[in-house]
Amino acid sequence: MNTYVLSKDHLKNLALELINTGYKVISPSKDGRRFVAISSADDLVINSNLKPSSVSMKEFFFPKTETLFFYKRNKDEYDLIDAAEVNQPQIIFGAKPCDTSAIPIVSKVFNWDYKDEFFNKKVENTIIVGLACKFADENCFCTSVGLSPVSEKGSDLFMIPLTENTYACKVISEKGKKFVSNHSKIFTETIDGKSININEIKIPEKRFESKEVKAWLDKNFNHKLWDKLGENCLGCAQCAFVCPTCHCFDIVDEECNHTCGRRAKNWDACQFEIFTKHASGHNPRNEQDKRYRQRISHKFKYYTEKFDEILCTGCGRCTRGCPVLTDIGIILEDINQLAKESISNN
C-alpha cells in the first residue's frame, strides 16, 4: 500500500475537513493527560516526543459506563427500551503503538464466546491514525512484549516523523486506504517506503522475556513474591483505569425511580476486595496478595494460554500513576531473574 507525505498544515486541514463533516475527531490533550475529542483543529496534538497520555484511548472503544437498554413499569409488565445507536465516525491522530495494538489485543475478548456488538461498531467506525514514539523512559517496556516504537500494529494509517513539520503516512489496512481514497486532496504527494529513514527512533532494550516470566508463572501460584506485592499494593484499580488492555466491567440495573432505569456496562478492576465476593460472603480472593497476583497472572499467563497474546503493551502508564510506586517492570524483571534462578538450580 501507498505511503504518503503530510505536512502539519496537511493534517489540520484533514482535522478542520473532517470536524466539518460529522467525524469526532479525537487527540492528545495539549496537557497530555488524556485523548479529547476536538473541535478545533488548532488543539491538534501530534508529538512523537511525548510521552504516552496519562490515560489511554480506550474509553472511546470501551466507555466508562455505557447503557444497555432502558427499562419503564408499564403496570405489571416492564417495557425494554433500546439505548439509542451513535454511529458517529471518528478519527484517532497521534496515538502511539502502546494503545494502537490495544485494540486488536482486547478485540479478541471483545468477540470470543459474545460477540460485544456495542465495542464492535465502534472500532468498525473509527480510523486510528497511529504515531511513531521517539519517547523512552524508565518506565517503557514495548519491545518486552513483542511491540516497539514503529509498530504498526492497529493502526489503519502510521505516521513516521521526516522532518519537524513533516511525516510519512503509510497506509496499513483496507480501511485506511478507503480513508485515503475519500479524502485524496489531502494525500497527494507519495515516497517510497523504503527510503524512510527510521534510525533516529531508539529502539529501547528488552528489559525481561515474557515467555521466562509465564513458564515462572505456571509453577508459583503460591510464591511469597506475591506476599511482598500484595502489602503494597493500596487496590485503588488505578492502573487498571489507565491501562489500554485492562477490560473488566460489571453489569448492573440503576433505577432513577420505581417505575424506570437502565441496565449499564461500568468499568470494573480485579483490584477491588469486592471484585470476586460472593453473594454468600465467601471471596475466593479475599486478600490483595491474591488480586495482584491474578493482575499480573491475567496479563502474562491466562490470557496469552487463551488467545496467544499478552494482555500488556508496556506503555508504563500503570507505574508512572502508582500512588505507592509500585512498578510492574521491575516486578517483571524480578519474575524473570527468579525463571533464570530456577532453571540454574534444576
The other form holds:
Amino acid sequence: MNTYVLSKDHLKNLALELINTGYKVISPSKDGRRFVAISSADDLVINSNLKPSSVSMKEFFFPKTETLFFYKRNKDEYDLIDAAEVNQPQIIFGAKPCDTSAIPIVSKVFNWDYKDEFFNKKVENTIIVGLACKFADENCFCTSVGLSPVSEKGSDLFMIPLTENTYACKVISEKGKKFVSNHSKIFTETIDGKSININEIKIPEKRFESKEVKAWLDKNFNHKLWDKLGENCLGCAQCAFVCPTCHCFDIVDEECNHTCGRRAKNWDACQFEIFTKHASGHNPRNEQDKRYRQRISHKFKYYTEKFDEILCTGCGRCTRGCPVLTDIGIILEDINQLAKESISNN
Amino acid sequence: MKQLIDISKELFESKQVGYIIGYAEDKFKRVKPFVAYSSLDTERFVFNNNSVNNLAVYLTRLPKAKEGKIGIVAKGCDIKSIIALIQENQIKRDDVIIIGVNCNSVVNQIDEQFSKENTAIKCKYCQVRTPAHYDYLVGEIKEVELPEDKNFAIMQKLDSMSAEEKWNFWEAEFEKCVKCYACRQVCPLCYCEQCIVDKSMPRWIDSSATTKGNFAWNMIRAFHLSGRCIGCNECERACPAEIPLSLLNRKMGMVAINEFNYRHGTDINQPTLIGNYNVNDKEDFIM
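Please give the other form, namely the form predicted in complex with its partner chain, since only the form predicted on its own has been shown so far.
What follows is the whole complex; the chain from before opens it.
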C-alpha cells in the first residue's frame, strides 16, 4: 500500500475538513494528559515526543458508562427502548503504538462468545492514525510485549516524522485506503515507504521475556512474591481505568425515575474488593495479594492462553499514575528473574 | 537518614515493634511506601522531598502486628491523620509508635525535580513542618521557598460565584471522574468497612460515571469528610482525572474552623466535631 507525505498544514486542513463534515476528531489534549474531541483544527496535537497520556483513549470505544437500553414501566409490564445508535464517524490522531495496538487485542474478547455490538460499532466507525513514538521513560516496556515504537498494529494509517514539519503516512488497512481515497485532495504526494529512515527512533531495550514470565506464572499461583505486592497496593482502580487493555465491566440498572430507567455497562476493575464478592458474602479474592495476582495473571497468562495475545502494551500508564508507584515493569522483571533462577535450579 | 534508621533498628532490637511503615527507594530511585519487618529492612528507609505518601492509610489497611506495636514514619501533616484515627477510635495511641519527621515540603509532580514551582500546594499553608505530636523526632528543618497558594484564590473565586456558576464549575470537574475510587483508597480517613457506593441492596448511589453518579459520589465523600479531612491532599494527588478535590475538602475544613473553631487531628483527647454535641454550637445556618 502507498505511503504519503503530509505536512502539518495538510494535517490541519484534514482535521478542519473532518470537523466540518461531522467527524468526531480526537487528539491528545494540549497538555498531552488525555485524548479529547477537538472542535478547532488549531487544537490538533501531533507530537512524537509526548509522554503517553495519563488516561488511555479506550473511552472512545469502551466508554466509562454506556447505556445498553432504557426500560419504562407500562402498567404491569416493562417496555424496552433501544439506546440511541451512535453512528458518528470518528478519527483518532496522535495515538502511539501502545494505544493503537490495544484495539485489536481487546477486540478478541469483545468478539469471543458474544459479539459486543457497542464496541464493534465504534471500532468500525473509527479511523486510527497511529504515530511513531520517540518517548521512552523507565516505565515503558513496549518491546517486552512484542511491540515497538514503530508498531503499526491497530492503525489504519501510520505516521512517522520525516522532518520537523512533515510526516510519512503509511496506509495500513483497507479502511485506511478507503479513507485516503475519500480525501485525495490532501493525500497527493507519495514516497517510497522503504526509503523512510526510522533509525532516528530509539528502540528501548527489552526488559523481560514474556514467555518466561508466563512459564513462571503457570507454576506459581502460590508464591511469596504475591504477598509483598498486595501489601503496598491500596486497591483502587487507577491502574485498570487508565489502562488501554483492561476491559472488565459491570452491568447495572439505574432508575431515571420511578417508572423508567436504564441498563448500563460501566468500567469495573479486579482490584476492587467487591469485584469477586458473591451474594453469599464469600469472596474468593478476599485479599489484595490475590487481586494483584489476578491483574498480572490475566494480562500475561490467562489472556495469552485464550487469545494468544498479551493483555498489555507496555505503555507504563498504570505505573505513572499509581498512588503508591507499584511498578508493573519492575514486577515483571522480578518474575523473569525468578523464572531464570528456577530454570537454572532444575 | 542515619537517625531514622538508628531509631528504627532500636525499635526492632528492643522488640517494641512488629513492623514499621516507612519510605524506601526502588531501583529507579523513586520513593514509595515500604514496610520493614526487621532491623535489616530498615536500612532501606529514606525520607526526602519525594516522600509524598500519607502512610497513615496503612494503619487501618494492614493486619495488626503479630507482636509489638506498629511503627510509622510520618510528616507533620500525616501525623494529623494518625491523631484523627485515634480521635475516631480506629486505632489506639498505645498501638502505634510515631517517628515524626521534620519536613522541608514535598513535590507536587513526582516525576519532576523538586523545586519551588514543583512543591505541593498543601505545603504552602502547612503549620506542622515540625510535627506537633510524636514519639521520636528526626531530620532537620531547612529554609524553603514556597510556591504561591493558587488554590486559595480559586476558593475565593468559588465563594463569590452564584449557585448556578458553582454547579457549572463542579459539573465540568466531576464530568472527568472515572469512579476508580483512588481518592477513597488513598484516604486515611476513608476507612469504612463497606463504602456507601459499594452497597447494592439497596443501591444508594448510582455506580455509573454519569453527571448524577459523579456528583453523588464526590458530594457524599466531601460531606463525610467535613470537619474530618486534615488536608493531606492525597485524594487530589491520586486522582487520574485531575479533579481539584482539595478545593472541596479545604472549604469544608475552613467552615469547621470558622464556624466551630475546630481543627481535626490536632489533639488526641479532643472529642470530634461531628461526634460531639455542644449546646453552644451555632445553629443559625439551619433556619
